[in-house]
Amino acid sequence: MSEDVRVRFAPSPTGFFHIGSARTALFNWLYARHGGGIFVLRIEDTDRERDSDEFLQVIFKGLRWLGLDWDEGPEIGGPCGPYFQSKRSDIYREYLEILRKNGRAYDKEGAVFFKISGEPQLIRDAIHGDVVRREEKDFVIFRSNGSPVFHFVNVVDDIAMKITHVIRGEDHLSNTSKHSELFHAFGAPEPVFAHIPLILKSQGSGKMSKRDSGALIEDYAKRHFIADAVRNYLCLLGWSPKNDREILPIDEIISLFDIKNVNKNNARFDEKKMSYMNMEYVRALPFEDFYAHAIEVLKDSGLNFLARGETYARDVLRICQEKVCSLGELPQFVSYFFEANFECDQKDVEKLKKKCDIGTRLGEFVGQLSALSSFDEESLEEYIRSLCEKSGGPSGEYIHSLRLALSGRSVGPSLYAMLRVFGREEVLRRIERFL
């Protein structure tokens, strides 16, 4: 592949950014980046009644969030702006005249129709192989209000922009015979078609729609998913690196991506799997990157996480990073570090009472604490080990009792790390309050 390869993503700004559209953009972007080709962004905004600037901005924001940068489009902002079909009407009129001169376009009932050849169209698809379809009747290419129809502008732009590969959803395969007719009528070579599999609902059957849970990219941004994790998961919806690995850095995905490895079978969306991948990405972040994400999430939550200073906040987040499942759950996961008036989970208290006397274990811990010269994790672990030797009780009784007293919960980061971060005085205050 070389820079001669030109692919495009052509969304319509008529709704929110669907996960299927994002996957289509991603596959085009990967194919271009794999060998130094060109990724064109083209906004198909000829539907005057349904197009919306709000939805246009959602598309831009979603693409940028996923890291899918486009390469050209001169209408706004120079070479980095996208193409807008609404600003290309002169080009469409020129191509319409070509069809008229060749006897392939005619007026009827105020609209302009394309005259089909009647011949079967052989579609050479890189994923589905050879597909033969025949158009049965002429179709509209310009509406009665003068606006061009999707099929017409789609082909004209692909010709004018020298698009070499059309990578899009399998649901467009049924349209492709119309497009083949138009390419032939213009005397233009067809691009390589690659119709990627549909994304099915996680539950039941059928294509995932914008109304289905988890279908919109902007929702994952709002829920503070890691964009790289979402992008990584989308890569696996119909494509496989063929090496039994799934969590891959984007540079490696780019190097491995090939249309030949795209599966023709439909892919089923699994938000649980994406959430798991997101968790792995969160835990693998360099701490400074994690901290930058975390403080934005905590600010949005209203949690007063800087009440004890930034050093304390950083210590808290450092010991919680490997335990938290997502950035979205972070405020709830760390809240007790910053707010002492938490409620204990009474089910956990009652469960632990059946195993040990919580008050006795906490009393034993407090009893000798003042004699502990160092409050680091190693010393605290040794201290609890010594309490176990004296009482004959298992370490879990002390650990679970302390965790409930300090946080009101039965799970969290390492207890010894929690003790160190809280500090001796705060630990004693919380135990006293609990008792």
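Here, rigid core means the biggest group of C-alpha atoms that superpose within 1.5 Å across both forms. Residue numbers count along the first chain shown, from 1. Worth saying up front: this structure is predicted, and the values here are computed from it rather than measured. Compared with the form predicted together with ligand GLU:
- Rigid-part membership, decided by the better superposition fit of each C-alpha, differs between residue 202 and residue 374 in the motion between the two forms.
- Superposing C-alpha atoms between the two forms reveals a rigid-body rotation of the smaller part against the larger of 10 degrees.
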Second form
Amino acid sequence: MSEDVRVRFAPSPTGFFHIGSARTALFNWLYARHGGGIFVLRIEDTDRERDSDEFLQVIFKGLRWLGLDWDEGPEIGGPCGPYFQSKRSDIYREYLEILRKNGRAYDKEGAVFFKISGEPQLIRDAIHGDVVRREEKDFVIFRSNGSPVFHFVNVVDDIAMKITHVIRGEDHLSNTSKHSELFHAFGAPEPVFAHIPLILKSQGSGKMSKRDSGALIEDYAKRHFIADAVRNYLCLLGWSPKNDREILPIDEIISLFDIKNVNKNNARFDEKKMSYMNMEYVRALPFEDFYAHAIEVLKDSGLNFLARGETYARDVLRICQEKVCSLGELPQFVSYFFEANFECDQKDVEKLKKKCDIGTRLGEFVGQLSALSSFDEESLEEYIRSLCEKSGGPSGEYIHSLRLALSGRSVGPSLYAMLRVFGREEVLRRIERFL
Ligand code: GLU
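Based on the form predicted on its own presented above, generate the structure block for the form predicted together with ligand GLU.
Full assembly next; the chain just shown is listed first.
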């Protein structure tokens, strides 16, 4: 790839940062980083009525959270600031003069119109192949209130910023003949276009909208998803490394990514898969990183997780690390370790009652417990095995009964690990309370 790749992400701050925009930003960023190119962030804020600072901040925050760092932006004094179209009016006026001089712009009803050529426009798209479209009508480039229109500023900036590849959502394919007309009118070379297919919602044929669950990037941050996991998942919406692997470090994705390998077909969003991927990332975290992140989440939740000391808290988190889909679930997932007055799920109790006599199984367990010399996982497993042999009952009956008595629910970390972490006294206390 040429050294001179220059791509841009050009959001309009008119709505929240959703998964489709994030993926557009990501594909641009990957393409730039792959080829040692430049990734420009350009805020398309010429629509004064719909733009808002809140949305702008959400976009910045989302990009930073995903680790999509941008280059350039001299208007705010040096590298790494974005460009704002609202601050570029002089440039747009200059470019308008060019069109006026060569007879391609004229005034009508207070607005400025662009005079189209009417020729069919051949759009060479790196993903869709050649597409031919023809514009039928002249279109407005400056509104009567003097503000420039999207098509005009978008193309002027792509020329002025020497953008080589326009990677954006497929919803813009239909605008591209207008853009192509403008590039020609300025005598500027066209960039390579790459229109990325849509993201469909998890069910049906509709496009994912901002109201669909899982659509907003900020929600993932709020739910304490791992940013790397979300980014990894987004990479797979329309692109794949073609080696059957899905969980890949970002450096590897950068080296494999090519816009030519983006799939033409629409990608379907799968929230379960996103959660699964997040779980894999949580599991793979070094324990100290997991712990540091986990205690932040627990602090925010108000759970008194240090009630039994830090060693105990660490033990609890260690045995839960590989069981949670996201860190956001943690407070709920571990609450009973820190609170003795947990609720017991009556439905689960009723269900288990139909299968076995919970009281008898717990009684048998308590029976010889004091004789157990060591309270580690192996000894506990061995102990339950010996109870099964004596009674002829399946181990599941002991395990499920104990889990309910200790935690009030039927899912959680390994039962033996749980017993060890609680310790003998607490186990007895909880069983007694349960009975
Ligand atoms: N501001 C446009 C948008 O948010 C950008 C289109 C483009 O990338 O060219 O959809």
